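Form predicted alone, single chain, as C-alpha cells, below.
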Amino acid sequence: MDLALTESQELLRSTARSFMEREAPVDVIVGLQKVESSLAPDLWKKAAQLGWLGIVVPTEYGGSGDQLSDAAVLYEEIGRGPLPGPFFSSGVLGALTVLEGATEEQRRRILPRVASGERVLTVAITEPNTSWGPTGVTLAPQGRNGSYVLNGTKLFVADATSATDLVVAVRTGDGPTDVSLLHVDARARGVTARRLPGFVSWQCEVTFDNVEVPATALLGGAQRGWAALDRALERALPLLCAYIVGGCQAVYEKSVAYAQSRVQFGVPIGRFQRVQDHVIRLVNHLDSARWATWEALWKLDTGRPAAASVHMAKAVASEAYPEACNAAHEVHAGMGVLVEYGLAAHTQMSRTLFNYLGDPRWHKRRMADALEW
C-alpha cells in the first residue's frame, strides 16, 4: 500500500487547503458553532462550483466520479477546521444512499441537484431509545390512500436543520432488516428539525407528526432499505475517517506550535519531558487513524474485500480523535478550552464523531464478523 498522493491529488489537496486557510480560518469556524444552521450559504455555493458536493457521484448523474482516496484528500483538509455542513451528510451518506438504493429514474432525479448543492439531503437512521443498526430502526410508516404516514422521532440526524431532503429508514417488516428507505421533503409539513443542545456537533433531532409522503417516495424496493445502506456506509466510512485523520493532525499541529512558542521557566515547554510524552501520545492515534482509513480506502479503489477494514477504521478513528484531543489539551492547560483558540472545536466534533453512525465496540464486533466470512 502506497499512502504517497498522486500529481492530481496533491493539487487537489493544495487547492483545498487554500480554500480552507481563505474561507473558514480560526474565528470563522468559532462563528459557526453558534449558529442553528450547519450551512455557510457562500461556503456552499463556492464548494459546489468547485465540484466537491458531488465528487464520489458518478458523470451520468452530474458529478465527477472521482476515486474514495481522491474524495479523502479533499475531506481530510475539511476535517482540519473541522468545517460544519452537510459536505459529508449530504454529498456523501445521502449521495451514495441513493445511488446504491434508488431506481434509476430517482437517481437521475435526485443525485445531480445534490452534486449541485441546490439540494441538501441528510439520512435518518437511529431513533430514541433503541440501539445502532438495522434492529434500531422502529419507526413503521402507516397506509393511507396509496401513501405513507410517518409519525415518530430519529435522533442524531446529522444537519438535519440544514436540509432540503431526508432519506428516512424506517420499518416495514418483522424481520431484523426489514427496513426500507423514504424520500421525504425535509420542509413538509408536520416535519420539524432542531439541533439538539450539548457537547454534539450539528446533530439534529427530526419529528414527523402526520407526515404524508406518495408512495413514489420510496426509494428502490421495500424492505431493501438497510442492504443499499450498508453498502452506502461501507464506502462513506472511510471519507468520515479521513475527515477526522484531518482534525488530528490539526490538533497536533496546533500542539506542536504551542509547544514550541510557549515559554514557561525560560526554556519552551516542548523541552520538558510529559508535555514530550502528550505529543508523541497523539502522534501514536493520529498515525492509527491514518494507517487504518488509508487501508481501507485502498482497499475499496482496487476492489479488494473491505468491510473487516472499514470497521476497522471508523473504530481507531473513533477512539483516536478524542484522545488526540485529550492530549492536545495537556500540553495546552487553560489556553485549550478558549472557545476562539478553536482547540474546543475539534473536542467538541470528536465527541461527536465517537458515536456517529456507530461507536466503536459496535464496528469491532462487525470487524470481527467480517474476519469469520
Contents of the next structure:
Amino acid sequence: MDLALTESQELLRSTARSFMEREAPVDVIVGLQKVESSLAPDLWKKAAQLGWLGIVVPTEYGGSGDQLSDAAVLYEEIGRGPLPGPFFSSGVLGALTVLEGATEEQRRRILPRVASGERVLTVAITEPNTSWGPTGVTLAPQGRNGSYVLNGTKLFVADATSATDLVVAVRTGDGPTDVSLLHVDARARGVTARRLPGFVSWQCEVTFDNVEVPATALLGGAQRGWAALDRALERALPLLCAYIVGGCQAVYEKSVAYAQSRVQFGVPIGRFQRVQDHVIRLVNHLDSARWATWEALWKLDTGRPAAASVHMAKAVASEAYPEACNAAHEVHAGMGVLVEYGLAAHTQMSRTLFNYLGDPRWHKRRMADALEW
Amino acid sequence: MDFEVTYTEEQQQFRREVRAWLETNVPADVQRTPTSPEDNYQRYLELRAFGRKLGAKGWLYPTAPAKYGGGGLDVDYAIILEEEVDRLDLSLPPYYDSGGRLGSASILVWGTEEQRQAFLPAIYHGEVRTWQLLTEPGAGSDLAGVRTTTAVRDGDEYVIKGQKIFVGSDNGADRIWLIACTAPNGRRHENLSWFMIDANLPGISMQPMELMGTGGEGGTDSGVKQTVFFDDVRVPAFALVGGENKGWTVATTHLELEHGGGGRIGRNRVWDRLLRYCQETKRDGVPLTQQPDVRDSLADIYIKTEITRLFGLRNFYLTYARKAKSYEGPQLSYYRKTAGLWMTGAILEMVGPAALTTDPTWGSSAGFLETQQRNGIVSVHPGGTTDIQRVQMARRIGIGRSTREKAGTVHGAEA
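Switch over from the form predicted alone to the form predicted together with its partner chain, please.
Now the full complex is given, and it begins with the chain already shown.
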C-alpha cells in the first residue's frame, strides 16, 4: 500500500503547476471566459510542446503513453485554473475513442496529429432531449453513393467551437447499442458549431445540414461504436474527475486563505464556526472526490475491474464541485461573485461538469448495475 | 499509488497459518446475539478466553512491541490477522478493549520504561480488559475542563475523588485509566494528570447507565455504560503517567487515535447485511433491490460507506507510513458519524417500519437494522461529538486559531 505520488508524478506536478502559474494565472482564466473558442492558440502550442496533448496516447501513435494516474496529476493541475480548452475533449476522450474504436490505419492517421496539437478532436454523443446512454443517439445518417449524409443536431458537445475534427455517434440499427462512430471534418460544409450562451462553459450545439462524409469516415466497424465509446469513457472519466479534483482543491485553498485574511468584527472570519463549517463541508467534498477518483485510476492502471469505481468517482466528483463552490461562495460572500476574483469561473465550470457525460444520478445507476445488485 | 497491501509468499503462508489456527480456536457460536444477561456474560467470558489465546501468540495486539508482550509484527502481518478475524465477524481484540488499545498507545509514547514493563504486558496478553474514563458530569466536549475528579498527592500515593460517566460497557473491567485534576488553580491544559490504575481498588464503585443504543468508538456492542465513583481512592504514585500536570499531553495521543487518526481497513458489515436484506426481501412481489427507488437509495448509502472506507484507508496509510497528519483524523470521525446518522433516515425510508422492529418474523435478521436505527444516533457523540471534530478540523486547517494546530502524535515521532 502506498497512497503517495511517485517521484516522477511529483515532478510532473511541479512542472505543470509552474506552467499554470506562469501561463494561466487568474486574469488569463477570467479573460478566456467570454471567448467563443476555448482554445488559446499560444497556450495550446506550449502545452503540446510539453507533451500534454498526447499524454494518454500510446507511443506508437506519437504520444507518451503515460499511465492514467500520471495523466491525472496533470489534469488536477489544469483543473486548478480551471483552464478551459479541449485538453480533455481532444487529448483524452477524443484520443481514447479513436484508440478504442478506429482501425489501425485510422489510428496511425489521426492520433499523432492529435498528440501534436495540430488536430483538435471532440466527441458528439447526446442530442436534444436525450440521455447520455446509447439510446440517446438517434441521429441516423442516410446512405448516398457509398457515403453517409448527416442531417440533425448534437448537443452539449464540449469545445466544438475549437475542434477541427468531430467524432459523431450515429444510429445505424434498431438494437439499443447499434451505434457507429463517424469521423467528420468540423470545418466541412454544412457543419455549424455554436457555443451555448449562459452559465455553462463551452458546451456547444453542433448542427449537420446535408453533411456528406465518405465511407472511410466510419471509425472501426459499423455497430461497434457504443462498445468503443464505453471503453473510452471508462478510462477518460477519471481524468475528468481529476480535473474536477483540481478545481475543488483550488477553491478550497482560496477559501482557507480568505478565511485567514479577511477581518470582520475585529478577527479573521475563519475564527467563526459558521465560516469554519463552510470550509469543512468544502474539504469533505474535495477529499471524497479525490479518493474516489484515485482508487478508480489505480484499478484501471492495474487492470482490475473498474466500472463501478469509475461511475462512483464521476457521481461523487460531479456532486462535489458545485457543492465546493457553493461553500466557497459562503466564505467569500460578495467578493466571490466578482468575476475578476476567479471563483466564478469555477462555479460555472462546476455546473457544466455536473451533467457533462452523465449526471450523478445517471452514474449511480450505472454503478448499481456494475455491482450487480 | 497502490490501494492494496501486496503480500509476499511468506505472508500468504502466515495467512494460511492464521486461518487454520482460528478454525480450531474460535469458540463455537461466539458471534451469537446473546439471548439473556447470563448468556451475554457467558459470551463475554468465551471471548476473553479466546483473547488470552490470541495474546499468548502475540496476535491480540500484533504490532505492539514484543519486548512488552505484543506481537512485534509488521503492519502487513497485522492486516492479515485483522482480515482473517474480520472474516469471522470478529475484531481484534475480540471484545471491547478500547481502553487497552488507546491507553497502551499513550503509555508507549509517554510512560517510563518501568511503567511500560509494568502496564503493557497484561494488556497485550489479554490478561486484563481496560476502560478509559474521560467524561465527567461537567466536562464532556470540554474535556480539558475536567474538575470533578481530583487527585491529591499524599506521600507515595495519590488520593482520587470524584465521578466519571459514560464509561466502558457491561461485564466489568480489570484496569481503568483516567485524567484527573491535580492543580485546581492551574492553567488550562497544565492542570491535569493521567493515571493507570486497578479497577478494583477500595473506594471505586460503579453504577450502570442504560442508553438508547450502543455505538461506542471502540465498537462496544452493549447498550450499557457506567458511572464510576471515586471515594478517596488511594493509588500508588507509580500510576501517574507522563508526569504531574502533564495529563493533557498524554491524552493527545489517545485522543488522536480515538478521533479516527489511526484509520481503519476492512469491510462495512452493516452494508453487507443491508444489501443481502434488500436482495431477500420483497415489496409487492418484487425484490427490494429491483425497485428503482430502493436502488437509488442503496447507491447513495453505498457511496457514503465507500467514502468512509476510503478516508479510513487513507488514515491507516498515513499512520502506517508514519506520515504527518493534519485534519484527517477528525474528518474520518465526522464523516463516519454524520453518514451513520443520515443513513438512519435513508434506511427507514427505503425499508419502512421493518427497520424498527427486532421481531424475528417481521424485522431484519437479528434486528441489525433496528440496531442501526439506534446506533446511528448514539454513535454521533462518543469519542468527541461531530461538532468537536469540526472544531479540531478547523484548527488543523489553520483557520480556527491564530496558529495552525498539529495533530497529536501516535508514534512519538512522525515524518
